[in-house]
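Taking the form predicted alone, here's one chain by itself in structure tokens.
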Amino acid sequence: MAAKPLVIITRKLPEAVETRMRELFDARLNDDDTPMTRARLMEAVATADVLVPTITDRIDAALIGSAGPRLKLIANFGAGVDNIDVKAATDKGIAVTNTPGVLTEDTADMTMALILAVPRRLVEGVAAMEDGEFKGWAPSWMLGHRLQGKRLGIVGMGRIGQAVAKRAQAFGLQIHYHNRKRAAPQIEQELEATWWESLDQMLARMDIVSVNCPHTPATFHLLSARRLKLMKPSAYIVNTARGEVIDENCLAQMLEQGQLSGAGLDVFENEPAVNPKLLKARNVVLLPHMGSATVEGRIDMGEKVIVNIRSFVDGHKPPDRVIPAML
């Protein structure tokens, strides 16, 4: 690989990150931040030594198959890699890296914000103020539900799930979780968390469910129509992970019919499209995929990408390499 590898970046990144990339690499930036078309992505993988895509770029097997011999690293600007066919890349001798860990606290903060906002009807309250509905305090108006003592079921007890649990503890929520593997006893003890081997059994007993697992083939529609219907009509659901984990059509229908009390969603199954039923619902808080959107988080992501590229160029194993067995 050349002393200064050609690094093509698909979207506009924080200025500090782009400046550092220009110093270290032959970096091609995307100044107008227009998402790359399929044709431009094909041109990029045909000529680059390193591609830096984001979670909205679809790097599938066909695109990887068209890559030129120079492309040896796909350094994803994002923790999730569901936008990349990692196996196809690995089979072609292309390494894939991501940016784990740096978004944990930001995403957990946003998850907790939604856990607060939905049962306490914060967005409905804002709308009432804006619409001139507030006529003074009344004992039976805009009643929500208390968090203390409620059961929170966390789907996916990784870094973010654990960070959510720590925040939820401070609000007096009882912590329950479902994970592929049971957490270490020390973690369970610290979080006072109850493990459910059966996701079905946990969902049926929770007051609030928080989705914090990655999107993989195994978790697509993990919360299927059948599983959603196991939840109590008084329950709430929050998703700051990936929209594909939930059957969104069924969720929207259940909310419309009062089979669930509310939802807080930062991600959607067909982003940027959002189910019209969700947009109309009063008992839903919708956010534009901003769970990790902090200045500090984006800069930390960029620094991770740079470290991964530099390690790879120097002939070392990148610290955040993703291999198919991990998914």
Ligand code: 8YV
The other form holds:
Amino acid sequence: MAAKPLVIITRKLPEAVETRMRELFDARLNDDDTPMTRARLMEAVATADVLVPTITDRIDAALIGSAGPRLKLIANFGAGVDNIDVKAATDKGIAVTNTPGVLTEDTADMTMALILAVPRRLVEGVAAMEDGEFKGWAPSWMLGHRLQGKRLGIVGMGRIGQAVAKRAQAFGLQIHYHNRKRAAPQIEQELEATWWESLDQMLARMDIVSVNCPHTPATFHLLSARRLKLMKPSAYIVNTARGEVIDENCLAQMLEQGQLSGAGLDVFENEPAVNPKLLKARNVVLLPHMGSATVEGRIDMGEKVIVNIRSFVDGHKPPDRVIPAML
Ligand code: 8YV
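To test you: the structure above is the form predicted alone. What is the structure of the form predicted in complex with this ligand?
Okay, now the whole complex, with that chain kicking things off.
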């Protein structure tokens, strides 16, 4: 690899990160932040040593197939790598890295915000104020549901799931979780968390379900129509992971028909498109994929990308290598 690798960054990153990248690499930045077209991406993979994509770039097998001989690393700016065909990259000898850990707390905060906002009707309350509907306090107006003592079912007990559990514990929620692999006894003890081997059985008993697992072929529509229908009509669902984990169309229909009580969604199946039924529903809080959107988080993510590129270029194992077996 050349002394200064050619690093193509697909989107605008924080100033401090871009400055450092310019110092260290032959960095090609995207100053106006227009998402790259397929043609520009093809050009990028054909020429670069390192590509730094984000969730808005589809790095599929065909694109990887068109990569030039210089491309040796795809250093994703993001924790989730479902935008990248990791197997196709690995097969072609291209390493893939991500940015785990640095967005855990921010995403867990946003998850907790939704867990609070939906049952307590926060956004409906704001709308009532804005619409001039507040005519004075009334004992039976704007009643939501108490969090204390309710059962929270976390789907995916990785870093973010655990950080959500820690927060939820402080709000008096009972922590339940489903994960392919059971958490270590010490973690279960600390979080007072109950493991459910059967997702079906857990879903049927939860008051609030929070999706915190990555999107992989195994988790696509994990919350399928059949599984959503196992949930109690009084239950709420929160998703700050990936829209594809839930059958969004079925969820929207169930919310419309009152078969679920509400939802807090930061991610959608076909972003930036949002199911029109969800946009119309009163019992949902929708956010534009901003779970990890903090100034601090974005800088930390950029620094992680830089560390991954530097260690790779220096011939070391990058700290955040993703391999197909991990997915
Ligand atoms: C990022 C995310 O902003 O990191 C992730 O997996 O979902 C987001 O918080 C986005 O992916 C950047 O690529």
